[in-house]
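To begin, one chain is listed below as structure tokens, in the form predicted alone.
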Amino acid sequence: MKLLHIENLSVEFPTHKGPVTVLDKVSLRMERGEVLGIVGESGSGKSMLALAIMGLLAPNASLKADYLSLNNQDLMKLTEEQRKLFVAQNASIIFQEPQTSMNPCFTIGRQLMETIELHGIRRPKKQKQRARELLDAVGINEPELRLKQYPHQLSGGMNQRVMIAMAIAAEPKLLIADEPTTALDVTIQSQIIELLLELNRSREMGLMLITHDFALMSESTQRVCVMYSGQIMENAPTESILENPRHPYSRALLDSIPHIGERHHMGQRLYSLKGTIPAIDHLPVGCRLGPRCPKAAKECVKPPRLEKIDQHGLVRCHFPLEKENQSEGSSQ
């Protein structure tokens, strides 16, 4: 059954030059219990998509969608207050910087119990019991002690576990993890990802994992959406994209990953796509990847559509890569 169904979602912000589009007709579907990866460079629109789903956009943002459904409820048919309440009951989000998401003036216990109270548990004794259970569920030892401590007294990994505990307090059907390991060291990163995957398995909770790290996607997700400049460029099963990416941008992201055991010639650098993501108020004509794409041709001045390519998945490209071109990329 569909947990999340989005059709042609767009987000605009007003500027002195007129409205600018930061998400352009994004469409995706997510099944219950699925682990979906959203990958792309910084500025590709990944976090904006998460905020749009959660209803956390800035007041001056304009959201439009043909269809936006969460847990079989069309959110576009609800009032703003009804939408906020429904999303809060069915979805949660974890941000990448736990220290900036928590109040340094209050104890872990107070902040966690406030979250629990918002979800219907009123008695302080019950709140504290639930708080201990949640800390235990996310692998924090000595939960009684941690409830009395402040965020600065905990490590980055522990603070992120506390944020996860807050996020699962309402038993959400969908958990969005927006770069959840960026501020953590490598060892703690793997622990946090394993925790999220365990929660996904044990609670049959949909997990949307947002990152710019394609290597992380390969180990954790069943399907990947590759985003660039506010658009989805490729949407396919993870294994299919890893073995045979059909969009030049997906190919470039994979070619930029260093592989253990590979030796490079002296002075040779890892492959990187030339240029940078365009500013939202200076988008190129036609394909947004066009100025950076090694496959660009005159046809690319026309905006490509996101279309199904054989058994692979959806690709937004006039000239999708063929299977025999899989190894092509770094030689471009």
Contents of the next structure:
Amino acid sequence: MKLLHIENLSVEFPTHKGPVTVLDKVSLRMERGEVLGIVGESGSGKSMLALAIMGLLAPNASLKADYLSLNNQDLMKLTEEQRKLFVAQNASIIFQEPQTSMNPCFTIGRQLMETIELHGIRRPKKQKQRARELLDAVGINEPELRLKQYPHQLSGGMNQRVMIAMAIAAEPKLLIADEPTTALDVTIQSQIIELLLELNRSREMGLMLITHDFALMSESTQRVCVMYSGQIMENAPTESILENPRHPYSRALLDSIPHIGERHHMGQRLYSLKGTIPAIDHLPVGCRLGPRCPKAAKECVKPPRLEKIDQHGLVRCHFPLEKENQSEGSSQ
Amino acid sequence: MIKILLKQLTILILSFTGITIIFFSLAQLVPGDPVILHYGNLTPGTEQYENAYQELGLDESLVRQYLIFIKDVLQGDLGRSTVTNHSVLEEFFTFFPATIELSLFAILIALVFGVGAGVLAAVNKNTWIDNLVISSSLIGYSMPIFWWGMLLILLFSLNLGLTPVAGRISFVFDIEPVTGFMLIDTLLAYPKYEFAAFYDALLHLILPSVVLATVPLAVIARMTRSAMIEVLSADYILTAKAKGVSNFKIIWVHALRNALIPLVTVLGLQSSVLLTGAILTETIFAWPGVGKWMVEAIFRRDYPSIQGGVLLIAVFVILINATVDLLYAAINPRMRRPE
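Having seen the form predicted alone, could you give me the form predicted in complex with the partner chain?
Full assembly next; the chain just shown is listed first.
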């Protein structure tokens, strides 16, 4: 049973220079209850992917896909209204900034109860009861008081918990967490991730964890998609990627993580790729990583395809790294 | 909330003191001898003149004169009109209900249509609807309202004959002024003319309030538009969409509730524009309100009336702004103290 099945999803935006493609033929699958990580730099299109799945793209965006199904329902066959309803019932999303993701003019209770009402509970008394249960489920104490408070009266971590409570109100089969901890303190970060994982286990709710933090990914996900410039570069089980990344970009991301205990000599810099992610309306010819790739060769002016590597996963590279090359590339 | 109330009260007292000081100083600058202004042509040096001089308290120091002035104002004594010899305060409040009625109606029109147009423009950003709203609000904002008023009279009253040219009610109706608000008074006199008088009063009210509403409407429309555009791109709107909230509710509840916050401030600032506009509008439509009363006082050089009128209008603007500030605190949860 597929929870999420995407084949060749592309998203285009019109600009005065003509249309730009922010997502280029993205394909991925999620099983029920799976935890999938999407990792990439800012501007790699990972948030755009989340919005596209949720149907929250700006009205001027155009979405094309060979196949897009959620919970075995082909979304492309539904009308706009049907799709909105179906997605709201089956998937939820939480965002990076919990403080701005909630309406500042309404109390926590009103926002929670609104969500609960949308999922069929009409009687206010029952709505309130359910709201208390939900706050309890995400580990918020004094739910009675919180229901009467406004978002600005709660801390960031607490607000993110409320967002999660709101997200699970519909008992969704898929929860997309778009950088859920980036705006929070480090100590709160792990609490939130733990909460998400616990909900994933106890409710058999698929979790798509979007982040630019590979370290966070390594502890919590079963599978990772590495995105760059609107394309999936590598899609493989988390363990394989951590032990043996096959794409030079995944390698670079891993090497840019500072390790505790590993002494860095004075003046030695953390590894980073040269240059920055290309502007989406000014992409390089061929492989999009090309100009920044340490392994780039003549052939890289031809766009590589996402190809299967046995016992690993999918990699988009003409010269995938070999198994034994583990430490190469980090010496810079 | 109590803290906000106290703060507003302090501001109120301070601005009142400021206004009275400015007022008192202005009265000193009025050209001519105050004794002659009050009592007619007395020759300086005569006993009569000296008596009058003392009676007006002009032999006191300026500070004492100011304090006496404040005492009189607080007791509601703003002097007597030199033309009618009625108390200025009483005259002001005879004419004030007409102005309030007109202004309330105008602000109602401005709010309903201004907010409506602004929301419509924001939702249809960069389409012909948006352009239409922006350009007509610019025209509305820049048009001199006395000219606009005359154009409307020409079209609706003279050419189409739909609305009366001037006044608050036709002469055939004899309505006893109970509250001073014509719409209410015509209803209070109900069995006498059935609803004919009320309907007639309403017809009289439409054109002047449309004219008076024009500038605030344009400002409110533009303000609503920009506030809504900003709010609609906020994260919580995305959250609401993801939850499956209907478009209608997102726009008119989630977004508008937040866009109202900057709008309330604009509303307060527009109140003084409205009272200034009322002076022009009332003159054009022969509307018997304080605006027309003040203009007449100016033409008759009725200084006590002019001064009293301006002071009272200033006090009302301060009061309205204080109310608006309280309203602002009430609708913006972030202004309240965290519990």
